[in-house]
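What follows is a single chain, given as structure tokens, in the form predicted alone.
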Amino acid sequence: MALDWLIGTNLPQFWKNYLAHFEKEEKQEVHKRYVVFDMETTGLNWREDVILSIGAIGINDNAIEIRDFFEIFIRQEKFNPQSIAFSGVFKDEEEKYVEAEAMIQFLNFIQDATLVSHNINLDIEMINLALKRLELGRLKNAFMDTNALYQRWQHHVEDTQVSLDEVCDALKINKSDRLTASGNAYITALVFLKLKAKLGF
């Protein structure tokens, strides 16, 4: 089905609502909201692979907001269960949404928060590609990479790649929740808060 909402006033309301968060005049914000997220995907090639699930959690005032939580599973026609990035944790009883609905819900959740993830560039590009399939623009949110923050703390060169498990070990963070996108998001949130405190921002 052709999508024509990019033409003139035919932009979908959810996209208008999302963009409106970035068009407001600067407002006094006592606490900045971060959204830490993780995705399960069919692989690590952002041009060809697709998103299977997204888990996200909000951080306000240097505290994880358990109630500020998002999780969604996406129905995809094609994926390889043997993929490196495929965790095998998906169960048939999980309610799955089409990709368009998942993107709508994700945008409604993140609003104008600063996005945080580990090796975030892949995640951002995969979401942007999903938005492109809907004939929409790219994410407007600022974003931060916990891998880059870790490298800054360790005084390493910025393009060094370290796994989330290695960062957890270095920061003495329990990795028992690393089974799903939402579990990974929670662990990454703990990593982010520790690095945020160590780097003093």
Contents of the next structure:
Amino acid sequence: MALDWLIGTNLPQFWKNYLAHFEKEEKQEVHKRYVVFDMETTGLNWREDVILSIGAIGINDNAIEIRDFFEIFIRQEKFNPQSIAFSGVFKDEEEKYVEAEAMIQFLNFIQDATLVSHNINLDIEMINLALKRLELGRLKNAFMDTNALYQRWQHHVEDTQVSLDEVCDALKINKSDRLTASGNAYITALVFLKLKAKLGF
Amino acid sequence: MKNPVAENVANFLKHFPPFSSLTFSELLSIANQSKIIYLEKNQTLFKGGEDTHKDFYVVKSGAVGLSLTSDAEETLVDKCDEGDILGLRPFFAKNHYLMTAKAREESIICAIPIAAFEPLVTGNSEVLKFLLQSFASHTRNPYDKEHSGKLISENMIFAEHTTDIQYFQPIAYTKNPITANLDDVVMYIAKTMSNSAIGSVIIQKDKLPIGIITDRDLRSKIATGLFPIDVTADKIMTTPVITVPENISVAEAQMLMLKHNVGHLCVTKDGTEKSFITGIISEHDVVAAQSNTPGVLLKQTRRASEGKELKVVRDKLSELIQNSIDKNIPIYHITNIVSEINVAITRRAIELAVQEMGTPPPARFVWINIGSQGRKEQLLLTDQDNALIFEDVDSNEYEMVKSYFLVLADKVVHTLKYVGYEMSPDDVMANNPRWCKSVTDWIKQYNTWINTPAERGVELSTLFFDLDFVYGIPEIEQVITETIIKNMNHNKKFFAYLAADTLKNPAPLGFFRQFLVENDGEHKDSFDIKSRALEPLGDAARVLALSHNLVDFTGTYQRYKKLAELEPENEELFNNCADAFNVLMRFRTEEGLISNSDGKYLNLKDLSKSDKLKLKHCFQPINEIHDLIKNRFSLTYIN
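Previous: the form predicted alone; requested now: the form predicted together with the partner chain:
First the chain shown before, then all remaining chains and molecules of the complex.
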């Protein structure tokens, strides 16, 4: 992975492009794009575990745009059979990319959208760590956590961790798509749309 | 990149027509261009009158209600569940929606761009057929689960809530139409059209249709100066002309006109342009063919010159009711139509009676229908209940005026009896001196009822609080309505009596949830649907509606719908009551038509198990509404 830009202070073009999205003057709030995503990882320890796959889908004007879709599988440096049982991602089922390429594509996809995920902090940290491995800065996007939104809707005072499964049950969302990162992203997007309507923002 | 979300949507769609006749890759391409939206309960997807959207919709989960709004009143026409399609209107007409689609519960909807679907419609005959079918069958019983998921919200296309068999019958059209030759001069063609008052001329060659010249061509090509007026027909005619076979139905004709955006169809021997011209169908023919039976009946009523003709109308009306019931037309539509005609018959009977009197009425007056006629819930030939109010006159003229109106009312009542409406058993009719009096007397009467409701008085007076002004001048109506509202306002005693009276209705079910049937008499072992189910709902609606000063709403269904609007916290209960009422009305009407009676008694032995369950299901709201009334009105006032 000896890439030129890793050595010098010159930032790679894709990163410049990514940053450029945030320099535009305030965009119209109406057409705000959200990207709901989910990741499969080797575990829940954000310092040591790595990302296996990312699924993401865009929301515009309160509608999930099916074609605004992103999915990538990441090649693992160390193959760990345990993590397969954990995530259900098989080794050679899909075309896989190295982490660096996956990050480039992911940034290209999200642009300046507001990121949404369930328990998003862990995901954001893992992405930031992956970006750090490429000697880049942290994500610039605003983000929202469906768990936090759910708490707000339920008027919980204390921070409680509620799993995506439980939120789906509470909101009566069919969980049958919950198998892959992209399926989870889609379900989280439904959760987000419901909570968005209920909280009225 | 693979898109599992799109695959997921495609996998969902493929279970439902018309998507089931598409290939998976076609479905995938549609799915890829679609959107998923979420609707909160009661959120509107589109509104009647609104411009059509770029998308049409498939319900993925939840339920969306389609309703028509007329006179600020919403009528639910259809309910779309999983797999049902709605919002197809833009396929056929590019203006605006006819109905309002609103989520009945939290719903997830798939929005499919019409532009993405359109190429598949033209390329796939199955899909086209499906759309045509859904387009043609414009009424579907919302309770008919058999067709759920198959034929969609076809109602989107036609606002008419009437049904007519004519719609599927061959259309009547002009046979042997006027034609012209290719080398005829346009000016003469236009003169011919003008003289024969027609909007189009088919241009023929050897009796085969080559093209057509319509008003539109003359307007856009001659009047604009594009072509001189002495040009020959072939220069400005529209080609090809759309040809159809003989005996096409009204539905097909209308569909083809919309599809090709034309106002005229040429009828040929075998339906192709290679056979002889036999006729022409214009838009006007389509419209005329849809002048449905209720409209014709109304016209006949207005033109009737004697009681006999009114009787013919009423007999036809019974047929219409039977037909509509057979076709599972929603009961409120039937009730609306029937009450319109009932009112028209009464009006005409009054007009005829005035003519017969020879002298004009000595004072202005109004005729009111009360009880079930006043609530406009009279589907079967039941009793007539009515009254007459005349304006105040000098005391020395009073007797003369009153006797004039008594004679007039007697004529009307007898005409109505001849038509088929039985006399009121309690003699609550306008030819009774008690119920034919001046405005002042009526105000006194209402004051007595409202302020000192004696037990017997309340029993009678409830009839008089369901009143419909059928004939006469609005000013008198207003005075009476105001009197009622003024006196009722927060009159605890009055409402306590009404409420107590409501709760007196006999219960429909016994302790073991068995039907309570009549113990003896002619109707032994039958179920009294009128007293045990319909009246409790009607009485409860009355007391609740009056407590909100809703004097203008007299129909039980309308009252509950209005109450649901006014009390969001009880919306569900009121809507359930409204639905239950309609179901019960249907039971009663069906029974009445079968046994040629007023449908008061249901023979339980004739009911299927599912019908019995359906009936029992309607009783739950009755219990709940009784509880609500018990809690709301201080019943202690009675004692």
